[in-house]
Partner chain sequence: MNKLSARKFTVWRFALYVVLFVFAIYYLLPLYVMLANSFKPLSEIRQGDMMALPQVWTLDPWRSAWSTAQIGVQATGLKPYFYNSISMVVPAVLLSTLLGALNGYVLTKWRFRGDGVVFGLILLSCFIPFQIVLIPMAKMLGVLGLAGTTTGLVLVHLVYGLGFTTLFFRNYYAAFPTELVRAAQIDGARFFRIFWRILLPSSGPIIVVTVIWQFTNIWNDFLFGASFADADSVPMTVALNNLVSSSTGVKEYNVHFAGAVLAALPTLIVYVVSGRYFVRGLMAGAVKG
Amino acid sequence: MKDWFQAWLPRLVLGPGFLLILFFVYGFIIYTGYLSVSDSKMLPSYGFVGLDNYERLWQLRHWTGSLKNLAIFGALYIVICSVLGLFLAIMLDQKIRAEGLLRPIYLYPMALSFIVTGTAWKWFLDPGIGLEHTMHQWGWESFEFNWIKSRTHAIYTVVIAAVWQSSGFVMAMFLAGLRGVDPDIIRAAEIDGASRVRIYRRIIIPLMRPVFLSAFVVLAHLAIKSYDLVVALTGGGPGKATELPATFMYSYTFSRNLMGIGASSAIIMLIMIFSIIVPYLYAELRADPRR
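Please output the structure of this chain alone, in the form predicted on its own.
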């Protein structure tokens, strides 16, 4: 009896959570996939229309515009976070005295919700009450920074807010990678006369390729599903200048009452995420045959 209980205890503990995930995650993914091929509008409907919603989706200028915005936002977000996170990690890796104080300062923004980040940066970037207004009060009348009101520059304000929130988390990933490098390799390079810059460029950074890949997967996933930051910061505007696929999906599903098209956009976003995560998991499992 005791052996039976010990064998089944892990299953009894993990079973309810597994069933809940199976229903509320994968079950609703399947349901969304069905809605994407139905004639659903304000409410779910079960008339099958095939790929008509997908065809209509790709004919919408708002959808293609949201993908262009995602390309700009995602590329800048991933590159800047990676570069800045690596730079901060290298600086902290010099074993400075204030590391214990600086690490939580850099990590703190990640503890905030994207709604809080978006609201705070909206106040800071608003020309009427934020940075521009403050500079004018200090006597710098010619100072202008009205990107948040500009159709051509508003998407970059989303990048600024997102980088501010996520770069500390990326720094922590890179710092863990730096601390995991074999010190004997570094010591051997120093004995051979290699400079510190050369050691980082030729030895340490190439050894951190798995960390770069992990950071890319995390940041790309966050970029694709970005919704609350955009809603709090710009509301998708001005116009549709900062609309992303996630805000498009919500708008068409719940505001425009075109649930079929909204569901089809959600499935395409899911495919985007799968196209990033599945190769990553394959590479990880292939690198470690024991898994």
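Residue numbers count along the first chain shown, from 1. No experiment lies behind these values; they were computed from the predicted model shown. Just so we're on the same page, rigid core means the largest C-alpha set that superposes within 1.5 Å between forms. What changes on going to the form predicted in complex with its partner chain:
- Put the two forms on the same core and the Cα of residue 277 is off by less than 2 Å between the two forms.
Switching from the form predicted on its own: structure of the form predicted in complex with its partner chain?
Shown below: the chain alone.
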């Protein structure tokens, strides 16, 4: 009896946590999956309607617009964060005296809530009171920066705020990668007469491939999940100019009472994230010598 208990104890300890995840994550995914093919409106309802919700979803300008916004936002966010992150990491890796001071400054926005970031940038970018206003006060009367009020450019302000928040984190990832390069490789390249620029271009940056991959996965998944920042910065506006799938899902489910469509949009988001994350995790776990 006692031996049986000892043998099963580990599984009994792991059990509750695992069951919580099975139920609250995977059970809920299945439930939402079912709602996405049901006639749910304000409340969950279980009449099966096939793929109607998906068909209606793709006919909504609101949804296709939010996907287009996600494409613009995601692409710029990932590219700018990666380039800026790598650039800052390389700069900081030049035996900078003030590194201990600069690194935390670059990284602190990551500790803030997106709501705080949104509040700060919303005001900063507001032409009536923020940057534009200040420039006018300083005498630069023709200065204009009103993207946040523009239907075509508002999405770029989301990029600006999001890059401000996350690029320091990408910098830290690259810096860790740079510090992990075997110094003997660099010494060998120096003996071969390679210049600093060439060493970075031909040897070090190619070695950062895994970091690029990790950064891409993290940033892509953050981009798809982006919700708080848009809510705080633009509220999805002006008009629907900065709606993203995450805000679309929320408003269709809870404000417009079209839960079936909201659920189908959530399923599409899940598919987007999993198609990036699953291959990555699979490769990581397989390469992991501990397993």
